[in-house]
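In structure tokens, one chain follows: the form predicted alone.
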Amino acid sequence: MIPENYKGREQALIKHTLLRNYLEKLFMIIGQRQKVICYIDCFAGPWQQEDEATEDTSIAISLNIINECKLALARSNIHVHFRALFVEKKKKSFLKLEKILENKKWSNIEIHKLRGDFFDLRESICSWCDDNSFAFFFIDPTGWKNVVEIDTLRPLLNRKNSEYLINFMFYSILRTHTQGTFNRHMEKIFGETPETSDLSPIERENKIISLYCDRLKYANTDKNDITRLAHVKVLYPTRDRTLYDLVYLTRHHVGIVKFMEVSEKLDIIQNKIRAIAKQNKMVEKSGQTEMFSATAVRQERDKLLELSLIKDYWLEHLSVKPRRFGLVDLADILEETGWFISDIQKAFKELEDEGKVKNYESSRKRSKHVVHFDANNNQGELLGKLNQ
């Protein structure tokens, strides 16, 4: 069931569930090295507050799991000083936020806030993060200029120790790119005016953001400091069109795979919202409900095909001389393709089934996770190509 307080704007529960799935993962492993966090909400609303008790507002989320994960390592006699930040340009907005944030219940959690423009206040958020901490910066702004170009965030993805994520509002610009009238924004975006006529729906929306993410990685001055990404798509409730792409970003090969693994839960989770979504809708419309999803079909179909260009990739990358396959060796091909982990996965069961590849340290043949990338101090475990 959808909560009440998000039907009609179920894409922010997905991106809501996200927020929480991967902020847990993420503080409970650097709690584990680091003595300060600083999380950083750069847009930070509440825009469309619906439930009293403020629980559906990305700020309630963040603290809510702040709080959580500094009461669970202080278990393990780990003891983490949080310090968070909240930025809202909008004075009606920052009411709320200022009221949200007298709540008791986080009064262990050292909070700030700021009203004021994001890319005037740019600088200011860089310097209230300690040098030595960890900082998280959740980029989620109700549009895209003077947001999403590349210069306006080098500020923040120069600062080292830091993870992002970003909401790109790929419809907003894919309706806008072609206009002459924004050339010179989507030249700050991409480097280009991306042309895009003769592509199909598919090749544009791919075109447009493998464009932004390459500009995105590569735009550390540092050209020492590596970053890796990936992102996930938000797609409308009740139809088949991407409304936006969160975009994460990383220095930690790490990262990649446990935001991919939330991602992969996310993309089950978006799967049953937005059926429940396009069933509501129908009822509503014609009191009738749906006896048969031509989208259900086309998806079954999109993941054979997509099964068979991963089992394409192993067997691309494998040979017949045995070789280990790590952590980073995943991170790699989820950075390169997006894929989920579990395909990744499946794709190599059936080759090892079909007598074309093996694990050479497994003494049996596994029937779920057959890759045990984390093996041998996330070296990973010998895979081979099997001579036919």
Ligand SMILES: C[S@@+](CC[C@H](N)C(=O)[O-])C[C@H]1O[C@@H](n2cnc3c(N)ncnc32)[C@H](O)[C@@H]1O
Given for the second form:
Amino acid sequence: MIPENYKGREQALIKHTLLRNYLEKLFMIIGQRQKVICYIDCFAGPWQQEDEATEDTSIAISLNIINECKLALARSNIHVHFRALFVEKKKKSFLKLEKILENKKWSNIEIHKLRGDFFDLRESICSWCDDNSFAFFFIDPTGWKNVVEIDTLRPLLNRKNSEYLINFMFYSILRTHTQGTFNRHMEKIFGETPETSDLSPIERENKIISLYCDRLKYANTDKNDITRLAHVKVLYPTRDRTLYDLVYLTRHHVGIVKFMEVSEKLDIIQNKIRAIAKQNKMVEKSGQTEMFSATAVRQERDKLLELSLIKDYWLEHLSVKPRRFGLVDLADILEETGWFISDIQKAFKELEDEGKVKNYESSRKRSKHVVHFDANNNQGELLGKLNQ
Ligand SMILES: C[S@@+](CC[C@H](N)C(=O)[O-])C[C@H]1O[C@@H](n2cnc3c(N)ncnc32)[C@H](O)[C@@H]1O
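And the form predicted together with the ligand, for comparison with the form predicted alone?
After this comes the whole thing, all chains and molecules, with the earlier chain placed first.
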């Protein structure tokens, strides 16, 4: 289940799965309306790659997906020009990067590379993107300094017609945010030094990530250019805590819905991968397999709790006078809560079965996709509460 080249760095497998699955959806959608698509890997590597063929790098993963999408679009007579830029600071890694990019299988993609520090190269990166093109920026550093601060990212964030996937090194920030020597850095990231001493570990994590996401969401200096944001947690393979958050920014509500669809599938994959990694570790240490998973029981309990919160949310946002819930509404819920779409559907279904809510546009009982948010030209279906 876990490919040999990802053993011991399962978090990279999770990150790469998200990147691959999201890019595929993105390029197939954006390709319908955009003649030129730019992909920019701001911290390209290769890094800790195991595979001789380098297929386990974000470089090969992105170029393979570009190739596949370009061909698939061409089959529908849509011809998109793809451009890709790879930035890397370290000389040794840059030499390896150059070698990877020489591969003939990517010869129909316009590929560029830049060697240097992301911080210094930000203006060159922005001017490399054609003004009329769509751009996707992948920001996957090894640390946070001179990367994730709002002012550092602002030149990229101010570019219209762009999306971003940013690796926010949560665990590294968690360890440093209370150390006085880092106060000035924390202020650059969060606008303040996060005060977390009285908080539980979960509250502390929530505070840190939401402080950052709120600042990022409103970092764009054009107040009419609304940014939407979602994030997904990547956990340590064998420990129950967050290693980093992959923060996604877009200008479009469909982006949030697609990203959350991919995140939900990723959550299932992540659970499986981590279960195997934990099992392998147990076997390595004691020669025995784990008989009973406390984590699985905890996850089940958290899911039940979350479902009851989602049901409360539905009841609060529905009234006896039915109204349509469309894709924009769905994106709003996802952005506000971070819940998965299937749980939102499941909560509505339970309320429907309890006779508390009604979908006025489904003539027969649906078992899974009880609300079609994309019906009626994405305006959705008429939903209402059955009693006050
Ligand atoms: C986490 S690794 C990238 C991994 C790659 N995205 C992947 O998933 O396969 C970060 C890379 O950024 C490079 N790097 C570190 N600091 C940098 C900087 N300031 N500017 C550009 N590259 C940098 C490192 O040498 C390393 O190769």
